[in-house]
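Consider the single chain below, provided in structure tokens and representing the form predicted on its own.
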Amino acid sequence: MRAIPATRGPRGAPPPPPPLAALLQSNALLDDAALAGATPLRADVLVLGGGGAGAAAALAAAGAGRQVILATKLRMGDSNTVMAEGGIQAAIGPEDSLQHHFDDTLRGGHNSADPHLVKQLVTDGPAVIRWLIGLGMHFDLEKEAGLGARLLRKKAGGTTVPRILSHRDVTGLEMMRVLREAVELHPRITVMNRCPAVELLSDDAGACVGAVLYDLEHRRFLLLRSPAVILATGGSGRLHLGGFPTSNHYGATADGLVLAYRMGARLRDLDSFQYHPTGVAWPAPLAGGLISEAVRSAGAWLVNGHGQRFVDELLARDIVAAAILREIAEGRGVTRGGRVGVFLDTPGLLARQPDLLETRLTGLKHLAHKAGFDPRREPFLVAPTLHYQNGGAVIDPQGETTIPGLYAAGEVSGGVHGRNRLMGNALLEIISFGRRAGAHAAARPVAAYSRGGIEHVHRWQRALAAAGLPRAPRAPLLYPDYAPFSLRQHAAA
């Protein structure tokens, strides 16, 4: 595939997978005619995305006194946040330190993360936990002799000390519960469900000054002007790169990357994706769904078709996933219903700790019920699933991209994790950088709203022509290609 001549990333960086590259090099979904009839709106801060990062950003900006609009493609809370099961990292234990967390994160990312971002991430950890508890989030507790109860800390893959805080094995769901309630009750936040962003707005200086939304319910375009726009649009798992199933929610189609790149934002590490080791391989209707790392943290083993344990289950995720793929490739996998994987030995774990299903692994219990078997008697068949986009928009420690007025938080951003992410750092990242982006965006002057437009789209179209690339493919995709959706047909209906 021919690339548009541009200096938007490190020279010599590996290219993104072809499906993602095709989206990045696509034409826009709309033209000036769509803007002419669009309904005008204004906000002090515009947040695009209704997951954890978007909610945290909106709450921070509103807390600074700004009027915030949060627009989301699906519904508030429909995001990868609710699917993060294992927990959140924060260095709060007496045996832990910010330095340990920093070192573990850099090492887990193969020393390729931006150390300034990692420093900010781990430094924010304890304050993030206090903030979440203040919102009403519940965490698992353990008794401490003479001191009552304290937060339960668990060890996870790639961590040198127990650092994972959790709510059973549904931590992300519990986090999104309190974030959604806080957002929906805040008087300075307006939530616009089912209003995906289809383009950004730029001014004469190249700054981002708003976005064009499409209201799916009323079939109309919305021209939303704002001096600060925060991308919290998530990742790209629903592209099913490499043919893998995915744990990602329905809207994870790389929209934020497409919009940021078209405006000229630098991106990084677009060839790097994380494959969660224990995705469901069978039954087929549940393929790709996650079995939390909390199950391996509790002591479940991975066993091949010869009945052999073949890897330390608490190594970093990329190492464990590679070990599973190697067992399958070398003929030591297990085949069931046409699906190939290895066993996660839940019967062995639950024989050793019979109460886990009722106390700490309630999500596993529900998943087994959906799969139609008893995990005390039958192991799960698992294989790696496309889970996380490691790369994304280049940001500074306040979440601002290389485009003035455009911020990014969560999975759409890059540099925080490097080329592999440790379990628990994603939930920390969305709150840490979501809040930072929201606070910094709120500090931008709001006295005058620039009119802005889509001149950057016109420049983009000229670049496509100069590079000899077709103008027919259009993006953002908005929905997976197996759920065909045409914006133009929908708007004209």
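Here, rigid core means the biggest group of C-alpha atoms that superpose within 1.5 Å across both forms. Numbering follows the first chain given and starts at 1. Bear in mind that the values here come from a model prediction, so they are computed numbers and not experimental data. First, how it differs from the form predicted together with the partner chain.
- Fitting the two forms on the rigid core leaves the C-alpha of P470 displaced by at least 2 angstroms between these two forms.
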The other form holds:
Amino acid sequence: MRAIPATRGPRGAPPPPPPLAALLQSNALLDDAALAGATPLRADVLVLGGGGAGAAAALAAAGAGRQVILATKLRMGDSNTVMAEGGIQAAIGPEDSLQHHFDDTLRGGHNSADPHLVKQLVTDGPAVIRWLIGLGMHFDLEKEAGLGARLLRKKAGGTTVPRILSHRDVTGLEMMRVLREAVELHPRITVMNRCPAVELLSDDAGACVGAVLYDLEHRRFLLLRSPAVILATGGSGRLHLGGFPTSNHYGATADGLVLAYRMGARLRDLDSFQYHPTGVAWPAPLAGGLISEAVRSAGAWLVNGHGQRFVDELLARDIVAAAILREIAEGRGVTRGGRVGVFLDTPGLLARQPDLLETRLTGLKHLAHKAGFDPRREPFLVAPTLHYQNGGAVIDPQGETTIPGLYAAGEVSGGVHGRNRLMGNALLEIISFGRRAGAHAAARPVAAYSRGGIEHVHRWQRALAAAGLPRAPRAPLLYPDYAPFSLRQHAAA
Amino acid sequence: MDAHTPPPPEAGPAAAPAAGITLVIDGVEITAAPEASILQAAAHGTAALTANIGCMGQGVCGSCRCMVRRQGERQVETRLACETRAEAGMEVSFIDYFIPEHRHVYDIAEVTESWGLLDQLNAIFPEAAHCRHCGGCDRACPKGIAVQQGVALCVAGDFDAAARGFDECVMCNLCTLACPEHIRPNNLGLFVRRATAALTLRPIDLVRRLREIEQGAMAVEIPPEAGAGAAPAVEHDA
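Form predicted together with the partner chain, following the form predicted on its own:
Below: every chain and molecule of the assembly, starting with the one above.
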């Protein structure tokens, strides 16, 4: 399968899960008629995606004096970033170092990450925290506030030194509301909500020179020309790979991977996904939702149906998740309301540290409130939930993909974490690489706006036909398949 | 972990069962699982949601704000659909996003003078002092924040207390919708939160580490075997 090798993977690349492979091999949503009728627009830098990486990229590019359009499928801030609970890694402790952070990250990813990206990530860490404070983000302190105060540091699974900085267990909320406000108030950033990208634009030399957006409010296509495009479209949890529930937001449907791949960008580790160990298994309405690693970091135990602990709760996420699945598979799980999992022993934790619920674990308090029970008396039932797309578009340390003019930052990119991600490295990644991509994209010459077109799509469609797949399903998916959505019908209505 | 691991038996997105409860969402009758949230009911409805949906259950993005009337009640309440359980006979209307008429524009990088913070607050949010204590914001808030009191703390310059008061705000903008004085309480609260962090948070461990990095005392060495476990990448050759 030479033309469309996504399912097999050339040169020994492990194949992506079938639902993702099907999307990568899909046909375009867009046709020439839609393109001909599209409304033209221009930007110096186009950012696709309204989470933390997109916001950081937009702020960096606008800070360099560029006119930026940030287009997003849902609404600015509706993202996995806002849902992040645990915190952000940065090596600031006196016993810590950038080298320790580098070593932990590489080991946590089974020595499969791109070491140059990891070096960039950990080196940016402290400056990222300073930048966030400058924007007005709060971080928890060890003791009382004041000059000379120290940051509260928590230990992430799979690390050697406490390195997680946080705002209680709602770090992503605190980060995203600050970033969103900064973006929305910036005079050189235009935010376009409900405008998903449906295709990228290429020029004759194969560079990315813009994107076609679909404006859901006005039911029209927009032809947005820009000398630099930053993909910050996030991951793919809503594909429910392997039938797992997910902790991801509604829009995580692999759109960025599909667009980048069709354009010819190189992708990596597409078979590697992180299953967060402590997704809610019971109560059923909350299933798939996340219980922050902060709860285990604070000392909560995992207990099986025999009342036994079965794993060091603070090992790397993939190891803890596998241990839980093993307990369930070997009949030592707990069944409640038709759901199987293991206990997260919050009663034990809160008996040992009674004030945690009010001070550090406010997210847990809210979750228990929604669940309708008291976590001091009753434990949650947990099981792994699809949490993070480890792989993605190959990037260099400036965030540029293998396609000139096309950048990627955050979950849509690959190589920063390798085949497993440590807690707290995602929030660091989105700011570190988001800002790098934004600054580098801003440095591209803007003198000539290339006309751009979808010749790469025509080439792709010819390859589909040659492979006997001319009627391949269309993608990007845009929305999960819980209820039907047809772009054509929507645009025709 | 291998992406192809068989799923645990209970896994999979919550789908509406054959027998469930019936409620009306934006004029359309929907059948939902008995324990579903309003948002889960809507997401598994007749057409894919393209708005008023984001984090899908965590209650942190503020997208799924809606008006809810329970069966047999006259009172309409504002809620987040993801945090409210669907009930038989419930009537739900999602609340659209709107282009705000009043914008309070500032650049946090220009808020540098802590002696003048109160003056700056009054200049950027001049309406805040005009609160008529109608309590609309408090009733509108789906998070139970004491919004009106928070506004008063901001105006009084009790910044730390005000910042704490808005700590759990998810910026759903319902208080702004409810405010007849155009105060935009959530943006006001966020301004105070941002200003207090940007003006006062100076962790000494971070300061010291930044200095070490600047002085070149924190190099990262890449060992020769680093990244040796990487799998090959893919690209199509069409």
